[in-house]
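Single chain ahead, written as structure tokens, the form predicted on its own.
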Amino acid sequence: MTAPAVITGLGVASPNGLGKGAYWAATLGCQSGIGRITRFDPARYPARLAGEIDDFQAEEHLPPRLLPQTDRMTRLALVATDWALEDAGITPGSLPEFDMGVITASSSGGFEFGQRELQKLWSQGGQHVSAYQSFAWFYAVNSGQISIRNGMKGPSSVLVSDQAGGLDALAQARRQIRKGTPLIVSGSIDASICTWGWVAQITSGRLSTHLDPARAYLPFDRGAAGHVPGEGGAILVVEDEAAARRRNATVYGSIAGYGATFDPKPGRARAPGLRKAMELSLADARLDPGAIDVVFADAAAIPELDRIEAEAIGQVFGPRGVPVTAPKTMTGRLYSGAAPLDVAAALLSMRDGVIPPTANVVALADYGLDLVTAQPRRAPVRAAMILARGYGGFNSALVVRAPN
């Protein structure tokens, strides 16, 4: 019941880089994925800059009978399954079905594929709509198409928590290795930059309205006026220990901790439960503060949401009591696929001794944080807590550690 989750495979699709390799060079250089849209004309729109994938072509990577019932979305969830089954040594086929299963994060569903299918019904009517919208649009469809892709018949399902889910994905992933399944795919990739999904996402009152890519998205800054969004995130291959020990695969980290909390309702008294989440990450972790390394916030960029994050790391870590650093401003946010993005970022920080840089940023001095910013710094990482908080009050913390 208590079998060690260790992460074997890392598939990445980011809008600074497509692939574990390129995302993590473009990362450490401090290259921006963020720019004016191009997918729509957001002219006439109060927000027009994301984080967008502009390099990627889905006929390229999947079968043409995939690409009339999938949504972007779930192209680039498919390839990332492959990139990370690649990563880790894994060939589906060679495994018995029933230990494999898929756990991911979606905070929004296809909502391209639903908004080229309503307008066909608005315009020419329901005979014309695809079939397929029937779960094209659906949060759990990334799930359900990556395991019927792959074979995978083991303990599947979707986590919905915006953008706290990605991380809830991979704590309900650890839970079924500890019950008994070998594998589990997780993590989340969320893509919904159509005019439909920004006017959702606009209603939110949380988009900067900034034109200039290098500052509008600026956490912890005196210019923190709203993120940019983005699209993409990251699927994980996450293993029993023992299991991935015997076929001597490669392993980049072991899940060690999670919490999750939900903040009070507006207007109570009670505290924000950020600050409960890490602590409970860290008493599942069996780890002191003093033991994490680096801290990859959540980045709000919304000046109160920036202080509540600064005041409970302080509360943890002390003063500048550990490095943090926000590499999703050269991303956007991701929403549910922003957290797993970190999780890769982190498990590549503890590979190669180094914290990648938080962009464009200068950090208020009151938050009194040790904010990384401007280049990437070396240091020593054995520890790292990732840190997410969704719409609505979701906050969740989770805990990797490097491989023994």
The other form holds:
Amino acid sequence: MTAPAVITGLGVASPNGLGKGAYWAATLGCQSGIGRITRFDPARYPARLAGEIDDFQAEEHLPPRLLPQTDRMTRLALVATDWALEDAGITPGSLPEFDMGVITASSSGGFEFGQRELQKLWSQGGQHVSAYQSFAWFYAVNSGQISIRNGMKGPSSVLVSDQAGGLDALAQARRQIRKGTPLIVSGSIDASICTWGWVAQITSGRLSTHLDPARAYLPFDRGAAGHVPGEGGAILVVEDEAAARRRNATVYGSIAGYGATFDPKPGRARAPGLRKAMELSLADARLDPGAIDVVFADAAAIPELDRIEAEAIGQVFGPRGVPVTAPKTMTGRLYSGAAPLDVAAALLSMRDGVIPPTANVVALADYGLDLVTAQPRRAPVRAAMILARGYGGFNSALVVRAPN
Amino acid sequence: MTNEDFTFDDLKRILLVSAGFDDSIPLDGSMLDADFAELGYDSVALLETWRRIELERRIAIDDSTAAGARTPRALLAIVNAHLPTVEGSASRGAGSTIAGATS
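Pass me the form predicted together with the partner chain as well; I've looked at the form predicted on its own already.
What follows is the entire complex, opening with the chain shown before.
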């Protein structure tokens, strides 16, 4: 396989920690970022908890020029990109602009911006709608703004497959690196905690209506009854390994394998596609299941989806055959931002030899999972599998390996 | 205020909210004759700026006229030429009709 893709920079924006260090410390400390929504009054809605990032002031990080034209998710993505590039030791202006691409994922686009402008459209008229509405709410806007801000003119796109998109984007980044682009900014940030975004999410029927932050999002638990949404994610710098070595970059790990499947139509006899995606990712990585030291679960917290995931893990790895964790129990589900954040956590697990915990959960014995709960577990991590499922039947699995 | 001249200060104020400023650009008379592109304002930023001017002054300027303004000085000239007179004479047509609707 030519040009292995390695990850050299992490930029994290998570409800339980802004920045890589703050996120990782909170996650190992089992500190949750889930609470009652503050961005709007949630009293009229059945679901009232979210993982909000409450310490982000865009104007402290971005020039005034960008503020009128950006949704919250774009501001977070631009700042996370700055951090990821800094972490990687990359100064974008010093590299040829066509040697750098941007491939992110999105699940909803810039909902908060869109809501504000649509409200103006219907209450005041079309003249009152910002010209920036023409792009600020698009799925592709984060890729575009990251590209413009950093002068990156290489292959750029956006992947839209709900929560699975975060892994699909990283796989697409690897494809472009194999085709010859030395550097791709990838990963994803999602944020749509506004009333319009909220009612859209409620229609999935998958949101938890519990009011206690410690009991609201309990994947694989007897009390599983939906998820808590969150905002944020991670931006990752993905590089051609040879290029990274040439500049003596610190390598977190490599993207070793990837598999993606669709579920069959409801009612069909065919099995769900998650197991197949996992097997495809292992085959792509040329690894046996025994080489995987931890699985970062999708962790839907819908009993049927939990069962499907637990069964797939059991079929691939055997009963209690691999440590499983879901640190997203401390952030809520971040949609397309979730899996890149899990990839960042997996890479930090490798660096530090520790598996982060799943918060608040007592795993149902029936599932046969070795779920890491309550506190982190010391263990060498050489390879990790990250799972992500998107609403509508998307399944993706990614394998990352520690640097040699 | 509808009938007052549209000044350089008015333009700077609107540019600030519609598109922001780069720290490197001095906000003085020296920018009056600079090309908007040199000042860092792209076509969407200018569209947003024109939209806000039209709303604030209750005037309508057709897109091709607006697109012809390459500098702040040219933009000011176009806006002021479209402002209704204080007397609001009938010859001002649509402009005075819109302005006349303001309180």
